[in-house]
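First, one chain by itself in structure tokens, the form predicted alone.
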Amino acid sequence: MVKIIMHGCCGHMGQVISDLVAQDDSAEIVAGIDVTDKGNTTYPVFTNIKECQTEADVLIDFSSAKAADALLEYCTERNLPVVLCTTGLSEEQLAKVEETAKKIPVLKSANMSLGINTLMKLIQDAAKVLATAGFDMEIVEKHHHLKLDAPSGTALALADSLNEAMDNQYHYVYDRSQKREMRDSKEIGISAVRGGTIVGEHEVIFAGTDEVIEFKHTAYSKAIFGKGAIEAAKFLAGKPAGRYDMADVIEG
């Protein structure tokens, strides 16, 4: 039984993960941490992170970037592995993540979905065959109208996967409206769509002469990110200090 502390337990994703863990016989949330206790949990909640001294195997974080510094210090002091799901970290905070990973196990990924991370592996294999044969590579991502950043972090992670497979020879193009010229064979185009309540859709297109191959992932709810975080927590418990990501979880 993996014992979990849920950081950001009263937020939407904290509640999603709490509900999923309640149905999981191999995991248990033993305590929660949040700035306010809304009374919507079945486990004790601490509004001050330092007051939570409950014994646990791993901590899952779905909170806010402003809480990241104190969180990393807390996990380091308690030698507690952390699955870091919060996005929007500054360059200084990302550097602190790397420093923290020298002392404790830290798992951070651009997207916690098992499906997206499997897709990243698949498109790398495809790129080595198709891009080498002259296929153009394009990414189209779609999200709800409330999403602030574009392109999404996941779209950039997919582009990085493609580029890594091609020895980082490609550059990214986000907007073709400002210039009139033929597409460069060494570019990866990334397009963003915002509208409605789309949870998340990412499509990777390999376009060749007279044939097109498409890889597509669609998220129908945020529960997929919660499931991925729980699997990551199970994986990380008991691991030595180091920097991990969802690719490690998939490979086991």
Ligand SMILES: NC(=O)c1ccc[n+]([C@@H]2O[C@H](COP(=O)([O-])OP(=O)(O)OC[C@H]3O[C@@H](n4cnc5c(N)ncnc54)[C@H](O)[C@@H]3O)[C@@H](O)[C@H]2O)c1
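Everything numeric in this text was worked out from a predicted model, so none of it was measured. The term rigid core refers to the maximal set of C-alpha atoms that superpose within 1.5 Å between the two forms. Positions refer to the first chain, counted from 1. First, how it differs from the form predicted in complex with the named molecule.
Two rigid parts turn against each other between the two forms; the point where they join, the hinge, is K222 in the list I188, R183, K142, K222.
A rotation of 17° separates the smaller rigid part from the larger between the two forms once C-alpha atoms are superposed.
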The other form holds:
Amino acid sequence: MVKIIMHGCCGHMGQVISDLVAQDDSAEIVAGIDVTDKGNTTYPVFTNIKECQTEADVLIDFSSAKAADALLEYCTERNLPVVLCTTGLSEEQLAKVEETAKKIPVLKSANMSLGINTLMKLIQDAAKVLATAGFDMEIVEKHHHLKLDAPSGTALALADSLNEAMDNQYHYVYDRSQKREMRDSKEIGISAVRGGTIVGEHEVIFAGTDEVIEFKHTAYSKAIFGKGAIEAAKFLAGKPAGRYDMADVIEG
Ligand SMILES: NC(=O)c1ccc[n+]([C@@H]2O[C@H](COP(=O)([O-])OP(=O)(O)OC[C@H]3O[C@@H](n4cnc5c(N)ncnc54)[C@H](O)[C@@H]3O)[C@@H](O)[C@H]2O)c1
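Next, give the form predicted in complex with the named molecule, keeping in mind that what was shown is the form predicted alone.
Okay, now the whole complex, with that chain kicking things off.
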């Protein structure tokens, strides 16, 4: 039985994970941490992270980038493996994630779904053929109107996959409104659409001369992220210190 601390337990994803774990015989949430206890959990909730001393095998985080520094310090002090799912971390925080991974197991992924993580591999193969042949690469992402960060962490991770496949020769462009000029061949354009209750759509477009190939992933429910996060937590519990991602979970 894997014992989990749920950080951000009262939020949307915290609740999705609570429901999934309740039906899972091999995992249990032993405590939750959230700045506001909304009374929507069946386990004890701590509103101050320092007060949570419950014994656990792993922590899952779906909260706010503002919480990341204190969370990383807490997990390091307690030698607690952490599955970091919160997006929108600053450059300094991302550097802190890498430092923390030298001391404890850290699995970070901007998107916990099996589909997106498979897409990341597929677009790398496509880029090697198509971008090399001169196709332009663009990403369009769509999310609900409550989302705070733009572009999405997933769109950036997809762009990083494309760039990595092309020996990091590309740069990212988020806004074309300020410059009146043609696109550069070494750019990846990333556009964000916000509206309604869209759970998450990501399109990767390879546009060549007289032909276009599009890869599209649509998330119909947040359960896909919850399932992936629970699988990741089970994978990470008991692992040595290091930086892990969803590819490690998929490959087993
Ligand atoms: N990696 C993925 O696959 C994936 C999928 C969905 C969402 N996310 C990300 O996860 C995060 C949470 O998403 P959500 O939809 O559950 O948001 P949400 O706003 O519904 O929930 C966040 C919860 O965190 C709590 N919180 C805020 N600051 C905190 C702090 N300092 N300490 C402890 N708790 C704090 C809030 O009170 C809230 O209950 C976002 O960054 C989102 O982009 C990632």
